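The chain below stands alone and is given as C-alpha cells, in the form predicted alone.
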Amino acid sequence: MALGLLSTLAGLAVAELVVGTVRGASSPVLPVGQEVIDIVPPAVKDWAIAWFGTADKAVLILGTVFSLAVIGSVVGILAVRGSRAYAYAVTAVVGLIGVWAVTMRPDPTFGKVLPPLIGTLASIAVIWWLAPEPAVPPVTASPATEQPGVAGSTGADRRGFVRGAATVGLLSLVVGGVGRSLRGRFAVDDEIASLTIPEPDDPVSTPAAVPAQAEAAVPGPRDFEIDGVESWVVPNDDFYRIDTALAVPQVPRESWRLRIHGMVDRELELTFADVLARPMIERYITLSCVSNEVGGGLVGNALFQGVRLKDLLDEAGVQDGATQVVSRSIDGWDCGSPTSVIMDGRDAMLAIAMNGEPLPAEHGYPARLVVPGLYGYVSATKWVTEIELTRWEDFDGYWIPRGWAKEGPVKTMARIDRPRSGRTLDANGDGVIDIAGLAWAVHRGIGRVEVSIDDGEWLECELAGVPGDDTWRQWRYQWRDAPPGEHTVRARAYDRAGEPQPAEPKGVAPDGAQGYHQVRFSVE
C-alpha cells in the first residue's frame, strides 16, 4: 500500500513541476474533476452546493485526490504481490484518463497534456524502482528475515525499500513545492493590483443620464446599518462565487481577446486596450445564482463598470433572426441570453471593474458579462472570450441539457437577515425588535415588502432608498412591545408593478427557488 501511495505522490509532484513551467497547464486532478462536474446529474450538483456552498470545489478536489490515493493503494498491493504488469497497467489507465480529461477541455495543446503524461511515467518509474522482485525463498531462510506479504524479501530488502521510499517521499515534496512556487509566475494578482481603471463616462452619480433608472431611483439611505443585515454593497472578498472552474483561470490582459461573431454584419475582435478606450458606464447591479435557496446567500450587490453590450452588438450589426447571444468562457463554460434582453436598454455590460477595483480573478478578470434581471447561469459569463449571435433554437448553453430552464429571469424574493433562526433577542432600550433584511426583483424593482408575525396580518415594512430597479433593497419592520417567548416571522415582496413573489414553495430546479422565507426566534 505504501508503495502505491508513494508512486501517486511522485506522479502528482512531477505533474505539478510541469504545471509550473507550462502556462495554461493544470494538475491532472483539475481536468478530471472538471469532467466529473460536467457528467454528474444536476441533482448531485444541487446537493453539493446545498451541503458545501462555495466550498463544493474544494470538496470535489479532495475527493478526487482521495480516489487517486485509493487507486494507488491497490496499485501498491499489486506490485508488492508480484503483479508488476497489472500495477503498470492500472497506473497507465489512470494516466490515460487524465490525458483524456485534458483533451476534453478547451484548447487542448500538447503542453497541457504533458502533466498527466509525465506524471504517469514518474509513477511507473517509482513502482519499477521500489517494487520487490518476486523470488522463491530459500529453504534455509529464517522466518525472522522474511517480510510479511513479500515472497522472498529479506531484512536488507526492507531496509532498501525504506531508504528508497524516504528518498522518493522527500524528492516528491521538494519537486511539488518547486512546481507550486513556479506556478506563481502565472498568477495575475500583481497585474490586477497595478491596473488603473479609467473614470467612467457615465458614472453612477449621474442617473439622469439613464431615464429609466432615474424614474426608478428612490432617495434616502441605501443601508439601514442594522446589525446582522448584509450591507447594501457586498465587498469583493465577500461576494458569492458559483462557477464550474475548479481552479481560477489566470488570464493576462495582454493575451486576452474578445471575439464577436456569428449572425453579425461585421466580426469584431477586441483587446483589453480596446475595451479601456471605449465609453464606459458604472452601475450598481444585483446578481443572483439560480441555485440560491429561499433565504440563501448566493446573491449580492456590487458596483460594476464596463462597456454596454448593446453598443458592442450595434457596432457588430446584429442580423435579423439572431435571437440568442451565446457567450463563452476561456475555461469552456457557455450560456445563452435572449438578444432582446441585451438590446432592450438595460445596463447589460462587458464589465472590467467591481466596486471601484479591477475585477478579482475569481470574479472574471479581465472581463465578464453582467446582465441585470437574469440569473447567472444564462448571462454572467466570467473570463469571457467569445460572443456569438445565433438563433434561439440553434444552441443550448451548458446548464440547459442538464435540466435547467432556458430562460432565467430572476424571481422576486425577500430574505430575512435579522433575526436569524434559533436566535434569542433582547428588545432595544425602547422595547423595539428590528426585523430586517433584503429583497430583490432585479430590473423590475422592489415596490413593497411585508412581514407576518406569528401568522398574523401582513404588516408593511420601511424600505431603504435605491438608485434604480437593478439592485436589491433593504427593508425593516420595527416590532414594538414584542412579548417574551418564541415567535415566527415570514416575509414577502412585491415588484414595482405590484406583482407579489410566488407564495408556493419550490426548489431551485429548473428556474429558481420560490416561497416565503420564514425564521423562528425567541424574545427575552
Ligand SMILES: Nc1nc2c(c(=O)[nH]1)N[C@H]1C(S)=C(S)[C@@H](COP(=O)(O)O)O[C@H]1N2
Second form
Amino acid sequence: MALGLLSTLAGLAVAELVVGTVRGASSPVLPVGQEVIDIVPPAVKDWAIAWFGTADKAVLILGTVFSLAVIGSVVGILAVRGSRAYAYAVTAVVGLIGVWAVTMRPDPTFGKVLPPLIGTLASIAVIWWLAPEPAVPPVTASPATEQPGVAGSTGADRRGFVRGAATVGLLSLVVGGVGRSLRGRFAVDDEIASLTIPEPDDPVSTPAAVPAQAEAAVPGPRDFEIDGVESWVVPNDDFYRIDTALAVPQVPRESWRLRIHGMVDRELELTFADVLARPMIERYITLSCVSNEVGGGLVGNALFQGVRLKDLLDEAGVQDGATQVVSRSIDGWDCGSPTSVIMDGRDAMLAIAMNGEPLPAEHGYPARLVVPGLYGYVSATKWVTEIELTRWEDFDGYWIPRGWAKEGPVKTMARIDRPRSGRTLDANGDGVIDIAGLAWAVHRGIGRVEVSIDDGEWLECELAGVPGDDTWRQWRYQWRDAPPGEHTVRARAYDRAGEPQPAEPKGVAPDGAQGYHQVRFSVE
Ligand SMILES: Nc1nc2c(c(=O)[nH]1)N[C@H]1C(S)=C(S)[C@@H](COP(=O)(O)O)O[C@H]1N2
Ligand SMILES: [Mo]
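Got the form predicted alone; could you also share the form predicted in complex with the ligand?
Below is the whole assembly, all chains and molecules, this chain first.
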C-alpha cells in the first residue's frame, strides 16, 4: 500500500514539475475534476453547491486526490502481491484518464498533455524500482513474465525498500515544491498590480453624462451604515465568486484577444491596448447569481469600468436576425444573451476594472462582460475572449442543457440582513430596533420596500439613495417599542414601475429563487 501511495505521490510531484515549465499546463487533478464538473448531472452539482457552497471546488479537488490515493493503494497491493503487470496497467489507465481529461478541455495543446503523461511514467518507474520481485519464479504466461526482470530492482529486501521509499518520498516533495514555485512565473498577480486603469470618459460622478441613469438617480446616502447590513459597494475581496473554473485562469493581457464574429458585417479583433484606447464608461452595477437562494449572498454591487458593448457591436455591424450574443471565455465556458437586451441602451459593458482597480483574476482579468438586469449565467462571462452573433435558436450556453432557463432576467428581491436569523437584539438606547437590508430589481430599479412583523400589516421602509436603476438599494425600518420575546419579520420589494416581487416561494432552478425572505429573532 505504501508503495502505491508513493508511486502516486511521485507521479503528482513530477507532473507538478512539468506544470512549472509549460505555460497553460495544469496539475492533472484539475482537468479530471473539471470533467467531473461538466459531466455530473445538474442535481448533483446543485447538491454540491448547497452542501459546500463556494467550498465545492476544494471538496472536488480533495475528492479527486483522495480517489487517486485509494487507487494508488490498490496499485501498491497489486504490485506487492506480485501482479506487477496489473499495477502498471491500473496506473496507465489512471494516467490515460488524466490525458483524456486534458484533451477534453478547450484548446488542448501537446504541452498540456505532458503533466499526466510524464507523471504516469514516473509512477510506473517507482513501482518498477520499489516493487519486490515475485517470490516464486513466475510460470510462463503469468503476467509478471511480461515485465523485465531487471537485476537492479530492489527485491524483497525490507531495508532496501525502506531506503528506496524514503528516497522517493523526499525526492517527490522536492520535485513537487520546485514545480510549485516555478509555476508562480505564470501567475498574473504582478501584471495586475502594475496595470494603471485610464480615467473613464463617462464617469459615474457626473450624472449629466448619464441621462438615463440620472433620471432614475435618487440623492442621499447610499449606505445607512447599519451594523450587520452588507455595505452598498462590496469590496473586491468580499465579492461573491461563482464559476466552473477549478483553477483561476491566468490570462496575460499581452496575449489576450477579443474576437467579435458571426452574423456581423465586419469581424473585429481587439487587443487589450485597443480596449484601453477606447471611450470608457463607469457604472455601479449589481451582479447576481441565479443560484442565489432567498436571503442568500450570491449577489453584490460594484463600480465597473469598461467599453460599452453596444459601441463594439455597432462597429462590427450586427446583421438582421442575429438575435443572440454568445460569449465565450478562455476556459471554454459560454453563455448567450438576447441581442435586444445588450443593444437597448443599457450600460452592458466589456469591463476591465472593478471598484477602481483592474479586474481581479477571480473576477475575469483581463476583461469580462457585465449586463445590468441579467443573471450572471446568461451574461457575465469572465476571461471573455470571444463574442459571436448568432440566432437565438441556434445555440444554447453552458447552463441551458443543464436545466436552467434560457432567459435569465433578475427577479425583484428583498433581503433582510439585520436581524440575522436566530439572533437576539437589544433595543437601542432610544428603544428602536433597526430592521434593514438590501433589495434589488436590477435595471428596473427599486421603488418601495415593505416589512411585516409577526404577520402584521405591511409597513413601508425608508430607502437609501441610488445612482440609478442598475444597483441594489439599502432599506430600513425603525421598529419602536419592540416587545421582548420571539418575533418574525418578512420583507418584500417593488420595482419602480410598482410591480411587486413574486410572492409564491420557488427554488433556484430553473430561473431564480423567489418568495419573501423571512427571519426569526428575539428581543430582550
Ligand atoms: N468564464 C466564466 N464566466 C462566468 C461563469 C463561469 O462559470 N465561467 N459563471 C457566471 C455566473 S453563473 C455568475 S453568477 C457570474 C459571477 O461573477 P463573479 O464571480 O465575478 O461574482 O459570473 C458568470 N461568468
Ligand atoms: Mo451564477
